[in-house]
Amino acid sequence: MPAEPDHPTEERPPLVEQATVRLRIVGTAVLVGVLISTGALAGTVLAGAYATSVDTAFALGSLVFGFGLLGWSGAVALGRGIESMQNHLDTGTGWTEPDARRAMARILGFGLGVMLGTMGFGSVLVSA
């Protein structure tokens, strides 16, 4: 079954607007991830458990990033089928493929932000 586009071609927003919306979704999640990881690592430095906390924070960030990437790709690959199944079964859950992609992009961005924050904090601390 071919996928139908969300909007007709003439009604789609400009490409710059689409890119801005997507960058805002992922960018805010990256920023939150960087702030949370930096704050958490600063707390562990004060507590004296720096060495293992950087490794653990990076591993947790990569785990969240991987979950978001897998969920996003699953939503892209199976989203239309899941929507069709829900319509056929009349479940009325309101789950949609675009909402799932958006949520997974935020999770992916948060994990990326944690990894970037950990690398940045670790680099600054090692060089100091």
Given for the second form:
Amino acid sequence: MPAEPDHPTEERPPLVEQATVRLRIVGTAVLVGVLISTGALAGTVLAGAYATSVDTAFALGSLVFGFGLLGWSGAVALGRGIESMQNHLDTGTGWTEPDARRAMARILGFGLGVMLGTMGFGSVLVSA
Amino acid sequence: MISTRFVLKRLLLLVPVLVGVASLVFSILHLSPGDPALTIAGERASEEFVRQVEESLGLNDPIWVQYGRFLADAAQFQFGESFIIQRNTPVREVLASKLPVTLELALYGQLIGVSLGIPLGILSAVKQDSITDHLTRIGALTGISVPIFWSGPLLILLFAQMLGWLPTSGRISVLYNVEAIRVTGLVTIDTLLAGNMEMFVSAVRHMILPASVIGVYSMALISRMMRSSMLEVIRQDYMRTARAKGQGAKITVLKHGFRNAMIPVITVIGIQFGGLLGGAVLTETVFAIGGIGTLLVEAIKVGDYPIVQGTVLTFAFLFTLVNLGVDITYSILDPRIEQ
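Which structure goes with the form predicted in complex with its partner chain, now that we have seen the form predicted on its own?
Below is the whole assembly, all chains and molecules, this chain first.
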């Protein structure tokens, strides 16, 4: 899917529309994360080896979440500078700040989804 | 004038950066092999004692509870006590004793990089396609390409072993006790504050080689950026207008060109600070200077998790603070950036 265009300040869509787009990007990734982690953990329960899998799944989720969050904030804080540096050093790779931000938002959403899915599944296991 | 809103927005960005780093540290330590409770208790400890340690560290709680507690502690810069390296010493104390070493190295490295890189970049741009330009560009390319683990020993061999001009390792001569005059932890500053010129000279002589090693890398990138940025600015209409009005070439470049050409260079200086901290790990090892980088490597090797967590988060915090400073400088140079 092509990246959504980055609008100049005066042409940006209304705030509600921007929020919806961002929510959709993160929300779908969270959903995918929840589904995948729940499915994987259910598989380990069926296989009878769930003792450490909840911990490992949560740690993997937090790894992805941490990477995504760091990448997102890095893109916001340094993105324009990196773009400008690439232009000045003639090493343009087509990397842009808005694209990086969107990609990282999806990654952090997925990680968050895995963490939430693991928490939910783990809590059910503990109470059962 | 910088707006408070701009600074606040940039300060808020510190939060996700630190949460991201804390999450990465937590997950990596959790996924890496080794049992912290067993490390603390010792290989020969009884099972009951290991369980007691586990309980006291909260390792029996669900992982998300441990994660939440870790984030809450990290938010207050509480990392507990060192397990192994300095047993039972709070991590904050360990870091406070080592951090100034790395900071001093990075600061002098950056100082060398900026003070040489900017003039060389301007010179290279103003004398485009001349011998000076070619030499500067070759120098910059060499500086970027040569790794610290190679240039460090090479400089030691040349300036310390063969010529005998400078010391090979350490921060100051073993004859002096710097702990007695410790104020900032930065040896060069402390010796100066104490008014002891012999100690100061010794500290500076010890700093020259390691700071040069990381400074050369920094200088190379800054001069390359400065040249490219200055070339772009020189071609602007306002520069041509200033020259057409009879202003001298030097004045035009320094008065009108420098400020605008500095904008992308300042960004690089900030981004590079992280690189300098990373480079300091290698430099500290090559020159046997016990800083925070060496501490991190040692902590990873022996599995001293609280030190690893504290060090990595301190690195991240410093890096983001420097970038906040860069953003503010950036907005002073070009107020449109705040928009």
